[in-house]
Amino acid sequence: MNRPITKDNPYRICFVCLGNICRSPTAEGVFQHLVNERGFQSYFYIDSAGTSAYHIGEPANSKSQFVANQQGVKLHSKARRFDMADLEDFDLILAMDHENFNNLNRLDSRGIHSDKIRLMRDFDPQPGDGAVPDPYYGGMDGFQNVFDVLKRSSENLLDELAKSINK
C-alpha cells in the first residue's frame, strides 16, 4: 500500500461486493467524492466490481443512489464482474465482507496478490465484525448505515493514502 502515488502512476483501487449494485458502487462513489473534494483526481483510478455476475450492466440500486444523492455523492458505475486480470491491475482490492474477501483470495489461488486484498472495514475506526453489512433487506436505514460506514472507512483510507502522494 505504501508506494509513491503520482499523476503518472495513479493508485488503482477496486471496491468489491457480491452483485456490485449496493455496497461496492457506494464505496466507489464515496471514495471518488472525497478524492474530488481534496483535488486528488489525477492520483487515483477508482472502480468497483462484484464477485457474481447477477447484475452485469445495471446501475447502482435505487436506494443506494437515493441515500448517496442526499449526501451530494453520485454513483456512476455500472455493475461488472471482478475477473482474474483485476488481481494484477489494482494496487488495492477492498472486499465489503468476509465472503467476498474469501472469494477474492480463492481467485488468487497461488497467493501472489494476497497482500493487496483487504476488508474495507480494516479502515473503519468502528470496524464491528469487519463486514460492511448487506443493506438489501434492511430498508432505507440499512442503506444509510452502509453509506455511513463507507464514508468513515473511505475518509481513513484516503488519509492513509494521501501520505504517499507525490505532487
Second form
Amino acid sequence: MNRPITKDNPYRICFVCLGNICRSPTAEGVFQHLVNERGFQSYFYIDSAGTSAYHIGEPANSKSQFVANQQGVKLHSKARRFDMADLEDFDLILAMDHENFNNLNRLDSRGIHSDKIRLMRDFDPQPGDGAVPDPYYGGMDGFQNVFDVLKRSSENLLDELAKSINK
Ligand code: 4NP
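Mind giving me the form predicted in complex with 4-nitrophenyl phosphate (4NP), seeing as the form predicted alone was just shown?
What follows is the entire complex, opening with the chain shown before.
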C-alpha cells in the first residue's frame, strides 16, 4: 500500500462488506469525511461495494444513515456488487470481515492482487477478532458500534496513508 500519492495519481480505496448497505457505506462515508476535514480530497478516490447481489441499487440502511448523520457524516452510496475489474482498479481493498476477505481472495483466483486485499480492522488499534460485526439483524447499538470501530480504524488508516502524500 506504500506508493507516492499525488493529485495526478490519487489513491483508490474500495471498502467491501456483504450487502454494501451497512458497514462498507459507513466506512466509505467516514473515510471521505476525514479526507475532507484534512483537505485531502484531490488525493483519494473512495468507493464501496458488496460481495453479494442482495441489495443492488439500494441506498445505505436507514439505521446506518441515522447513526452517521448524528456525527455529521453523510452516506451517499448506492449498493453495487464488487467485480473482477475492481481488483485491478483499486490500490487498497478493505474487507469488513473474514468472510468478505475470503470471498475477495477467491475472486482473485491467481493471487496477483492479494497484497492489496486487507481486513479493515488491521488498521484498528483495538482490532478485536479482526471483524467489523455485521449489524444487519440487530439493534441500533450494533450500528453505533460499527460506526465507532470504523471511525477509529479510518483515522488510523488515513494517518498511515497521509505519510505517502506528495504535495
Ligand atoms: P452489510 O450488512 O454487509 O454490512 O451491508 C448486511 C446487509 C444485508 C445482509 C447481511 C448483511 N443480508 O443478509 O441481506
